[in-house]
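Just the one chain here, the form predicted on its own, laid out as structure tokens.
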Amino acid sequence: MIIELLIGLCLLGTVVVLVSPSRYAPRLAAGWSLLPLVVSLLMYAGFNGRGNALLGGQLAYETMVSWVSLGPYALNWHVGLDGISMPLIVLSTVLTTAAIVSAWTPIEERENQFYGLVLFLEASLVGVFAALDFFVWFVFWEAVLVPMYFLIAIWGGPRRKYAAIKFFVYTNVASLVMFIGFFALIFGLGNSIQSLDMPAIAQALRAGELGSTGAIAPSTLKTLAFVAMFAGFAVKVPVVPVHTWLPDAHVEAPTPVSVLLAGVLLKMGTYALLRFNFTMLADVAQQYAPIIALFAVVSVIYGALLALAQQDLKRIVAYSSVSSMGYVILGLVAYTVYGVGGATFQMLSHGLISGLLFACVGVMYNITHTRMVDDMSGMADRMPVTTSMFVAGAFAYMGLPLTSGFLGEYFVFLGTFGADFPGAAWFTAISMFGIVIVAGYLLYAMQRTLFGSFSLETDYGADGVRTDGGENADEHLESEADHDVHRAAAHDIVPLAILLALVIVLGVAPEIAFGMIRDAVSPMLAAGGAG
């Protein structure tokens, strides 16, 4: 019942923080978030799962309780963890605590509501990664949208309502498309299943028990369902060309929310692709591997090129996420131990690195009140600790050895280069070029913002509008006092240091996570007949 305890602690914390006075909410939420964090770390330390959750593996912390019936199908409370979901739950609890502490400075109104929603978001994320009944999983999947919508729409930037509605519409429509695709499979399985239990469905599909639905043959039905689910999950990843909601959401969201959005919410999409598309329908994924790999490589290169053209530091990191998630898709379609395992490791690595970079941008914005590359210079002299963390995170993004970023990309490249689908080596080689572009835009951004002589010389009129014809009037310096750039407070630095330490620990000792990941992905490859 420890998973229920973890979810319950998050939900109870939501209620406690919501009813508390706002002036106490920041510290109360931070202290409460340590409880789920400690529980998740104890679960990680005591993890004894074996194999894959959907393919008959030995689950850790499993609970199954009969619930209700939905027509001919039984709905059960079924939760459990394998080596894929366990690291993602720890990632969720770590980044939630980091986001709460990093919000102490920028969030100054309705604090109890803000932190309560963050804890509710944490409970929903844990549910997504732990649930093994589709109905339970889908409830948690949709529940994530609610707090994220309000966190952007209430505490976001000037265009927050537009960004929040765009995020909600994109992801909600995507969920509907995915839902249709999944239930097409359920109807095709007919009497071979009596519940919406995801392991039972996956094993029935693997065993070839899918029948026709109407006039649609089983092979066609599987392909159509695969496309519908891939399209639905691709929006959450996001994959080019359904990525346009992400930069708007990141720019308008408060930085602590961006930490969770990039660090964990994007992993929901890749995690769902791994579970549904690449585990349940492995034969379809292998059949159309070159097309999927093409989407992945386009996301890698196009996302990196878009980042190269940005002037807002948040947009740079946001488009970097599009590029990084392309590597995850490329690893998944490889169907090798290092490909799928590396993709899962990359999810974990990217969550830590993107969270670190967004948190660094937030700390600098709290003091300078701008995120524009052209408006900052010489930050390394004024904020040496924060900029050091940003540089370290940027180099981890570039794949510096002894960081998790290096190993995540190395595993993916190693696994994809050895894949047996047509053009695998070429797709790998082209995606490697994305690292060069990543290095280009991150080095350019660091050179402009962190080094050189200090200046915040942009001219603004009395109404806060730039008089030099530049963009981003909303990010102006509000007074002469804003030119007084000083070092960040200790509570702003601590989350950065912890995230950076985890990036280095995973880079030096990857078996801490990769061992259990490899054990969980191996049954996928054996059952699917892949290398």
The other form holds:
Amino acid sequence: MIIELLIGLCLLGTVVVLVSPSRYAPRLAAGWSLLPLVVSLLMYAGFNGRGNALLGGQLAYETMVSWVSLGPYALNWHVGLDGISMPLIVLSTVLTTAAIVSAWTPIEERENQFYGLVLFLEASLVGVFAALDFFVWFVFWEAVLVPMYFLIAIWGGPRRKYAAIKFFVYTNVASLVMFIGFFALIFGLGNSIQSLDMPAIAQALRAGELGSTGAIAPSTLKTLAFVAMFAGFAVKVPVVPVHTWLPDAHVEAPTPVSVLLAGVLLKMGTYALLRFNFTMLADVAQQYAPIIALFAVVSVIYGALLALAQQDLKRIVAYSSVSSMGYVILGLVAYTVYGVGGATFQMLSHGLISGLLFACVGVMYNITHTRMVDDMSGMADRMPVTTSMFVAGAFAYMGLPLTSGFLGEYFVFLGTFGADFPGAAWFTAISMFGIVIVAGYLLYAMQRTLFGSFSLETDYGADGVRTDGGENADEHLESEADHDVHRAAAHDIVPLAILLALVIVLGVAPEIAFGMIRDAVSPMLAAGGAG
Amino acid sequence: MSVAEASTTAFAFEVAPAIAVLPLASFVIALFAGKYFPKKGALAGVTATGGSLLLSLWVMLTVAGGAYYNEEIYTLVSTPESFDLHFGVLLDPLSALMLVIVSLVSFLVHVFSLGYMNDEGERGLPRYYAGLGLFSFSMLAFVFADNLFMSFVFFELVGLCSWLLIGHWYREDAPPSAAKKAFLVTRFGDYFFLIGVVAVFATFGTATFAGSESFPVLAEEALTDGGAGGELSTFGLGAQTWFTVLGFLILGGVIGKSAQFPLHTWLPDAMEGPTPVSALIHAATMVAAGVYLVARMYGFYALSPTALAVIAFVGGFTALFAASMAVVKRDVKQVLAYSTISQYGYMMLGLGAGGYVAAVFHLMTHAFFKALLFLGAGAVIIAMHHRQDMWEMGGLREKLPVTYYTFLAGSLALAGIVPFAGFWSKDEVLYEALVHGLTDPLLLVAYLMGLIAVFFTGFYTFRMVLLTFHGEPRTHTARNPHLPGWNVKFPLVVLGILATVIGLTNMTPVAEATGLEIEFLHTWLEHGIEGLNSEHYGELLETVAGYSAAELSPLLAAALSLALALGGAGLAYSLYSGDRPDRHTDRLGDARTLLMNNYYQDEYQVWIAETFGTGVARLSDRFDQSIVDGAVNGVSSVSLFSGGRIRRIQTGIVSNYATLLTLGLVALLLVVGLTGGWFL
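Now show me the form predicted in complex with the partner chain; what you just gave was the form predicted on its own.
Every component of the complex follows; first up is the chain already shown.
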């Protein structure tokens, strides 16, 4: 029942914060978010699952209750955790608390609604990672969109409406495509399943019980379903070329929302790929491994190159997420312990590190009101602690050893280089060049913004409202940073420090997470893709 | 061996990880509490590295007693189905020697920093000492690493420390830029190294250096026994070819870190860092990491004559190439930087030519005399109130006698004048290159380049000494230098003595002439774990790589290189010894311009980076904005959300969206439900 407790706490928190006065909302929300955080940590400590959730493993904290019966299919409330979902749940609760505290400074209106939505988002995210019934899972999956949409559209930057609509439509269309693909499989399975239970579906598919639907042969059906589902989830990840909603959403979203977007929402995509495409249709994934790997490599290199071309710190981090998530795909396709396990570890690691970097950019933005690399230099003198965090986070992103960023990528490389699919070594070697490009743009950005002599020149007014370029370009407001650039408040720094500490702990003692991940991943590989 | 002896032996090895952990503790203390201490973290650093030095000496003594150590100490990841990733400690004659070198230089540099940083009233001292502590930790752990994965981990960490310390004076523009360049250029090399590490795992399933299950041993078995090769996956290539490819990949990291052509360009820029940092990181230790790595896994490189030949050729070329640029430099630290590149070229030449002992010997002597020269330059820079142009100096000999005589000892060692340290080691490198080169033309060319570089070395070294210390003072500052304190003199004296006498530990030509058993380093490195000593490497070179040495007296080669060194020194003396030396390099004309601009190496590398990095990035960005995102917007504008409608929806109230979403979901479920027969 503890998963229900976790989700219930988040939902109750949503209600409590929504009805509380805005004045108290920030602290109340932060305090409340500690409850699910503590519960999830206790769950982590007491985790006793074995094996893979979809492949007959022993689940932790499982609940299975019959709910309703619709036609031939029973809909059940089925939740439970294995070594893949458990770390992702903790990632969600940790990042939610971090995001809430880092929102104290920038969010200055309608606080109760903002924090209420964040807690609702948390509930949905936990649901996505815990659900094992397709219907339940899909409800949570779609429910994530709602708070995210409003968080961008209400508290976002100047082009928030465009970004929010784009995010919403893009991911919703993707959900539709995925949904169709998945249901094609359900119909193909016919009478061999009695419910939309994901483990049952996965095992039926792997046992080769897929029949033909209409005139479509099972193998063709599998492939088509794989493509549809891959396309749907790829938008969420995002994989090039369906990534363009991401930079817009990130740039317009308030920074705490970016923390959650990059930190957890993107992992929904890779998590779903892992569960659906790479577990249920492992044989198709292996058959088309080189093509999938090609998508991964293009994401890594092209994403990194795009990051290199940006001037907005948030855009840099946003595009670099495209690059980092490419490694996840590459690891998944390898079908080795280090490959798939590394991909999962990289999800975790990237969640923490990209959250850390976005939060750092946010702290700097709160004070300087700009994110443009050209607008500032020498921040190190004014904001030494934030600078240290930024530097540490950036090096973790570059894959510095003894941080989780290194191990995530290293596991993936290790797992993929010797993988069975044709050209694995080449794909790996090419994608590794990402580590050079990432160093290029992050070092460049740091050199320009943090070091050198101090200066701040923005085209933002002192009140933080952007005096937009374009038609008013002539009235460029060249305010030589009079608004005082000062050290960030302690509550802005604490979330950064905690995220950084986690990044280092995972980098030094990866077994804390990798142990359970490995255990959950192995059955995926051992069973192969029968049929 | 008695029981009591055995237990102390084990104990020395068991505390060996503390050699690295002590400086890690000083890093933590300096970082978080440095500002509360009187010397801002320096004392923690001095104590920690002093402790590391004592422990290293203890380990060295224990190793001298014939005991070795090769143990896992920490497992990061253990995977039953696949390979483990672990940290371990490998203590044998090579690593014990290197531990002493690194901890000694680190200790002396910490002491020197008291004079260079604290006494000069620099800011950011806790950060500085934290950086030094972290560096010492990483470097020492790199040295005793027992597997390639751990080597890579700490190889990268020393890169971070280098970045931190080069950019110490971050308020100025040049240091952060130089730090970035250093990290990026070495990262480019590390890219290949990383592929190499991963490929070694994929090929052998292990990356340990020593033992019967280590990758050099497995590779050797694959080549010599034939049968075992079938078990290794060599990615469609022949075993020998694949091992050569692996060797090249790892060599990428070596060339980056040890500043070999063409990835040497970061090192001269790295001189923007504080001078003690240059001495520790960019002369004696971190730059040595690359060469040390080749020495560490020499059993693997000895299997591939092609890789060895390339190492030798790159080394010989770099030695000459860098020495030629040092000839015209005005900044004393620049001269030393190019000299460092050149000297590491010699070590590579030695390794590639099959002179394992010679290269390690030169690594050791160079660590001492180059650290000495950098610290001496640091003392001069203090004296000159942070001016580094040699043309503003002159006549410092009388004012700074301790600095002068120690610097002179270091210079004689660098130039390779008998009996200073560099003579013995450089001579042995050249001798090895020559005897093996007589049977292999590629090695012979490498040898000749190294030999010519000796002349340049003698020249630029004494040009530097003469311009700095001799003649009349050329500026007001040079007439009234700032006198250094004990904390500057003490490290100089220790290193000065070492630069003078350390070469006597391995006087090969004398041993040859007299028949005495005085080649102590040869003896030292002959021992060690099975398959991990110079004797075994020699066998491999002969049997697998097909190296053969010609018979030649070492005296002849020694005389030749000494004559060239003296020639270079003599030319420098004749040109620059007067009270008011002329700027003779101006007479070189276009050649001088070429040399001053470092053969336009930076220019072409910047061009490559801009064209293939920034240029392609901009194109990609434009492509992404117009084509990829344009397609998305195009699709959406002809679909339900056409441009006009988006605007209308956007002006609506937010609950519209919720309705829209709910409707969409319901519609979807209805469609599926109807077709799926839920409602039948």
